[in-house]
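As structure tokens, one chain now follows by itself in the form predicted on its own.
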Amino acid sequence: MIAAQLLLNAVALGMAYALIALGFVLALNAAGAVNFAHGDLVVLGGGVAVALAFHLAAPAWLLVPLVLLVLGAVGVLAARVAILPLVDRPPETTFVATIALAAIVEHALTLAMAGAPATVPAVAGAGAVQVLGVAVGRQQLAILVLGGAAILLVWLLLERSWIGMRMRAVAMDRTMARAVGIPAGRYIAATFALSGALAGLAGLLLGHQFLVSPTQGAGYMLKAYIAVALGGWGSVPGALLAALGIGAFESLASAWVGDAWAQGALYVGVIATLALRPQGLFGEPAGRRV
């Protein structure tokens, strides 16, 4: 019994790292550019659901979609202000600019929150829930039904729909999207809506796990960035599988070793598979996956 819960906080902690993953991969190759202030993105979807818990009395349910909706926001005005005036030039001006931005999100979540970690409330209440004989906390069984039901949409609306398909032509060619007639901007800041709602989503989750504390996004960019550089840069289906598998190894190492030994495994095991494998485990030995 104790074996299944570990192994199913591991899967939802792998859940909650496959959406940071995915907005970041979808914002790579929407902008060619790495958005540096996704991390804190995640953290603001932690704090934004904070207060709208704490000033608007917001049930839990409710938070979802008010917190996917100001992320959506936000990641539009991250495009129209830090990525799509700089789209055309080298991508290190792209690199400083959400540096910057990330920078901004962070300073200003430590002065609306006084520098002090807060919880987010339970999605689906504290407690757990008889399945099968183990008990399931709710939190994990929110993120892994909130989880793969927001990685299946976006699949849907990718693979399935018109918008989605206008969203990938412009990742694989701007220049010959635009040829075509396609509205560059208007689908690459479409793209950064979905990343962030899909950051702000797992900041919501994770933010009760883990608390919201302002420095946090540092450390989600760094694992959003792991998951994209083992997968494959630029895959989206390796971007996931590899984000799954750090929350897994992530949440069953440090029950058996402890945090310490854990993380430590954990980048020696990422140098020694980008040193067998550069390309990633997904990825193509030359270019760039799409």
Contents of the next structure:
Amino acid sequence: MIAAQLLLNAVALGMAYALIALGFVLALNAAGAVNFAHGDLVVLGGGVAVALAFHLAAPAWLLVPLVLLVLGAVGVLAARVAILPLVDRPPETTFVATIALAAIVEHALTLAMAGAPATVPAVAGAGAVQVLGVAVGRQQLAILVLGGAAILLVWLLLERSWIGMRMRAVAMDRTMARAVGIPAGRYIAATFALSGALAGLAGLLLGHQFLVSPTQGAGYMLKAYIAVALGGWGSVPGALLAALGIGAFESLASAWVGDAWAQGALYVGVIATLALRPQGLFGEPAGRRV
Amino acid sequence: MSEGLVLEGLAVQRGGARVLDEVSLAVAPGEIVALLGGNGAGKSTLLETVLGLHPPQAGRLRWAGQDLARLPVEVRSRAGVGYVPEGRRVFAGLTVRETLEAALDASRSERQRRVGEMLDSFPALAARAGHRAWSLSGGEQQMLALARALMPRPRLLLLDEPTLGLAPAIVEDLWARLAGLAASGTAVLLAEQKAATALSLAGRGVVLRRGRIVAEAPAAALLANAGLADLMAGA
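With the form predicted on its own in hand, show me what the form predicted in complex with its partner chain looks like.
Now the full complex is given, and it begins with the chain already shown.
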């Protein structure tokens, strides 16, 4: 029974990481460069949830659509400020601009939260429910349900809609997409809205278990970067599977040997995997890696 | 009849170097013009400038009476400019059907009707409609690049080295399609290194060398010119 609960926690953490990695890889493909502010958008999602819960006294479930909307708008703003004006410049320019954006978000959160970590309310209430004789944490269940639904909806958007086809066309070849009449800037901004919303949802869901602290962004960013490198640079299914694996490994190994050893083993595993397979587990030979 | 494509005294710089200089040419509706020249002559830059990828430093660029120079790339496509790039540049991860549908901004029913028309017109693509573009042969990818450009019914078609790497039978098929498009009033500007192949289709040829037009004549006259190869090579 404890093993089942442990496994559920592991999959839930992996699902939250998968949301982060999905938003990260969508933005990466759309802009052709890494958005180094993505981890801070995750933290911002948690921060916005904390602020909304405090100021509006909103029920916890209502935080989900509100955070999606706010972080979607922040994603568009990030695209307009740090991505689109630099889209035809070398990727290093976007690299620096998004690092600056990450620093701005982190410092703004530090000021807004007075440096003190805060907790996001559990979206489905506290405690556990019994499923087949196993006590399942409501928050873990919420992460699995909301995370799974978000990933399914993104898949349907990308693979089954005309807008998704055009988003993928822009991600594959921005110039040719424009040449066939696709307003690439608008689609890049839409992709960043989606990316921001996914980051916000992850921040909201993780912010109950791990608190929200302004300096967490770099850690989330690193997890997303590793998931994309392991999954195959630019591969959406690869990033999702790798993020699920990282979360599950981190959770299970921490329970077994403690957090410090688990983190060490994770990074040794990452180096070994990339040494054996530089293109990642599901990827083609690497493209640009800024 | 509209005036077609008109370039007057066009000059373009890239990386500090002038790659097009004093280029003036016109392509009338229904006309096929071959743009000839060796590597680095400026053929691709000229097509890309008409498409909107490079802003001209001087000169005028008009299409169907409209000043193109200020229009963004995506708006030029909507103004009737179609482009088939060198190396095909298909959307590798999209299927044939998705590629065609993505290239048309219209209602769902209109998109599907047009995709159906295009697949009827390109039977080789119809057989691969559900396949991703990366899995197609070179000839199929070239047909897909052409079909993608044709989705919004362009009235000016720019083609950059479309015969590169294609078998003669596929070139023949491509030429027949381009001749049909021109017969229906589409203006075609075709950049090719293979002068004889291009001039077998075009009515007129323009030779570019180091960014300048060095010769312009009816196709038959250029084909009869024994010095054409030297002219293109700059000898």
